[in-house]
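Next up: a single chain in structure tokens, the form predicted on its own.
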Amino acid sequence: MKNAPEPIVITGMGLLSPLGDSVSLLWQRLLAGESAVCNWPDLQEEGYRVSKACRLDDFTAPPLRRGRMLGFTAAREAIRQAGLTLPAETGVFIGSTLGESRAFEQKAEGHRLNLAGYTVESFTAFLRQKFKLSGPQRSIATACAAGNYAIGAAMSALRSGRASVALAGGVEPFSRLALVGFSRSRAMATDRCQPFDQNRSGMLLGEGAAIFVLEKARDALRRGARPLAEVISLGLSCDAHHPTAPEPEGRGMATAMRLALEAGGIGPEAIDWVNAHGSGTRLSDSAEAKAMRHIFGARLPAISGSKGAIGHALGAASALELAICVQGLLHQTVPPTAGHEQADPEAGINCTRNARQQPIQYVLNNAFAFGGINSSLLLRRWEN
């Protein structure tokens, strides 16, 4: 590849998810085919139409600081795994949809709050404060694609020299506002999430955080760190088709994948696995299926999705799924797709039903959002 940009690698990752508070536990339970979907009595008692979700039942934090503590806990583990004392000029790039959602809910209930201190920026500012960082920062609110966007922003800062190390990822505490919004937009399932399944009926909400340490490969190797995966490129596009519905033919989704491939200097045939957005909604899954057919034709790579297991964590979704992609590259294994039992004949996408061991060099991590926001992150297995 001519004029290839300097390699950017992940050297540490930490997360909290509905299937576990560590990367290894999430991966173990995901491979076992487990799902975190369950009924929540508090949501039922409060009268919500949908009371099933994927939430963290063993994480405690002040309600108005839950997101900040999720992000801090995940970042602390990522830094520990990276074996690095962060330099002061470390960049911080965090994606989320709503910020501290509970604050906005309390405001709607009549509480007197200055909401300026509870936006997505509060997550970024908190990490900078806790780790005493003064490098570049960016808070990204591109809804369900925000995690991918944050990783892309970190890559840009590292390659331009604005930062030598970056903390990047996504954070999303459980949101009743989102629960109501998605329910009213008729995007919610009432029982379970079934990506690309002929009986799929919608998404279920999740929550969590996943934070990564990113560095230039030469810097990581110089200090003796073990790169976990290489982050190659991020493809972005916007449909501008409809506030909530995707463009039916998946053209913008396909554009994001194509741009990621072009920036990485590879063709579709090099992709071994697509970690699909796979929200479980009829329209989104149908559009993504058409997009993948457009890019890959008849030769589809392995395809999996995680939202049937951990729910849709909105701005944290693609960050949690990035951790799954890294684990897949490390273990040369594509995880099963919880909820996928019978492929939709129209979509024609057969997702993995069981863990599949196979050679994996390249994986695409897709993340799409309301408003036609499309992203596709290209990763490569790190080979010493």
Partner chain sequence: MTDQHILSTLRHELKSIKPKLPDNLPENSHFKNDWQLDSLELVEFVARIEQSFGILIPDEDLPDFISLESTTRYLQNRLTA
Given for the second form:
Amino acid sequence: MKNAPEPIVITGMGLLSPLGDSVSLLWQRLLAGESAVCNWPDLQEEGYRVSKACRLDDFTAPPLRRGRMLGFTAAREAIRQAGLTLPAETGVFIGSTLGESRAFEQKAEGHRLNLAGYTVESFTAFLRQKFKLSGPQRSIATACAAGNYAIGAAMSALRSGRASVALAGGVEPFSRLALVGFSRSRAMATDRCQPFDQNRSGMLLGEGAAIFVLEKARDALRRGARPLAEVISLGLSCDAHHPTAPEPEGRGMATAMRLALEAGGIGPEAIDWVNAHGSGTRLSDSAEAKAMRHIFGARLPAISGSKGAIGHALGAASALELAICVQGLLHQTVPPTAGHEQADPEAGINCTRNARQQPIQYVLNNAFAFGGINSSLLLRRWEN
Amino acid sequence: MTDQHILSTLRHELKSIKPKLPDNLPENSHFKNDWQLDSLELVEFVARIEQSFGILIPDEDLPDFISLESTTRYLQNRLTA
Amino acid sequence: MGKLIVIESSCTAVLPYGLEKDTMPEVGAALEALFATQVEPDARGLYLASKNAGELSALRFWSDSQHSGVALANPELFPWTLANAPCGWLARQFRVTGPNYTYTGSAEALREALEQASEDLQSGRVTTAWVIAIDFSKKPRYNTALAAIRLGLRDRPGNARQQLNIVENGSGKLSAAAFLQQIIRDTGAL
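Right, the form predicted on its own is done; let's see the coordinates for the form predicted together with the partner chain.
So here's everything in the complex, that chain up top.
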């Protein structure tokens, strides 16, 4: 029998989201059922098919450095909350889609730019430089699942001893390139994002960053820190089915959830809550619904989704949602699912409509991406 | 624009998406039932039509795109409107 | 415990300039033999490092959209604009349903891919891992560089030189593909 793996905990988190630039503000507005979706006159004027989105209207940064500044600002808050002076060997694990999208757009418009300085690696490098870190690093470009991947990489590095502390999360500056791409694929809603709803018509774009400080539980406790939640395991799979569509039965999605549960040594009945990927597209929600029914059978745990409230922040989405999961564990509350009004009878998933107080020991954070990538991160409430 | 011109553009775009389709795809054959065009291929087809003809096609018009015949009729209506 | 990670097979190639969507079928053809395996699809993992996956398509897509108007952008280049699209293509081509990683950057990205593949092999998550480096040519006069290895676990290496040893120095400013080519050379040109 395998030894139980070293417990890894989150001791700090910082984020910038379209519903607030702090974890507590996002949580408060999420519980109130708010949505950040609004119409953006600049996008309308520029002629985009979809001009509704969830953006950070009060965060300013030079356009070509928006991503790295989002990451840095979130990381600074996470470190402050962790109450830690980062050792030089701290690892940095960052997920994103492409990098500074604006730089790619400007280069295509004829500006002279060396794009090597604007890839996902540039986000990682900036954090290492600003906080003077020389530990292990990962710059993970797995699109809409990248945040979960980054947390998984941090967890492995801490368990193997390659890093004693990790900064990990997801970063995504608002991307016009993605806006055009997803709308040309008709994956976008014209009005609002409605996860698992009968009338759902697609996703809406978001942006933001969420960064976490992770440590071994015993290190955190030794220095008197308060663990916020325990990160248990990450299940990964790939559909190998289609460039954009998920495998319609959700087999790969179910595999990711099953692997997370197996690695955590628990059965599906132990799960109290699933923070679903819930992109609001017909195909993805339908496949995820089947995957959840396959794993949980008739006894579904509480299911919520946040993309109706904060949009789909692509590479930062699962990191922002991880912060929501941690808040849920701390407050023993499942947040409401903005946009979910009438459950799609075919999908058969009733998401939370109001904040629901209930005991939560375990939560799964699902994140899937174009290319058939599936990820599911298992978290546990931290109890002394 | 003549029906023939529209048809030849449509056949060209369809072949780019599904190279196995025959060159002389019958006008009344059904994209989905006869040629197994899935919903995402249809989305790409419509996106290519938008680009080729310079028009925006709203989601609610997608049911019109079931065969070359119905698509040509739709385009003639849009282009002469 | 204590099993060794070995390079079972390797491949290097130079390919002509092309967008990701046109280059990947050529990458697939070059890697056909490397992927010949009976291993269960779920026990296969893909770990791709690239300095610029997605970049060419993103640039072309955006530049086209500036001409056609953003509402009528050319649909065929998306989702090739996403950095993980090439690795997704490989997964479909070679039926790899286990972990699917894309790292962007230079030699460091390759090191990250190798470390993750090693971890997944040691933990038993996969039994065979393909580490692939592709640096797409940015201009027609240059080639795309491809290097790939298939990794497995052995109790004892049949050939000690096959053992994967990620050198900690010497990679300098190499690109991902050049670094993997160097590793292939150092371990004995399999």
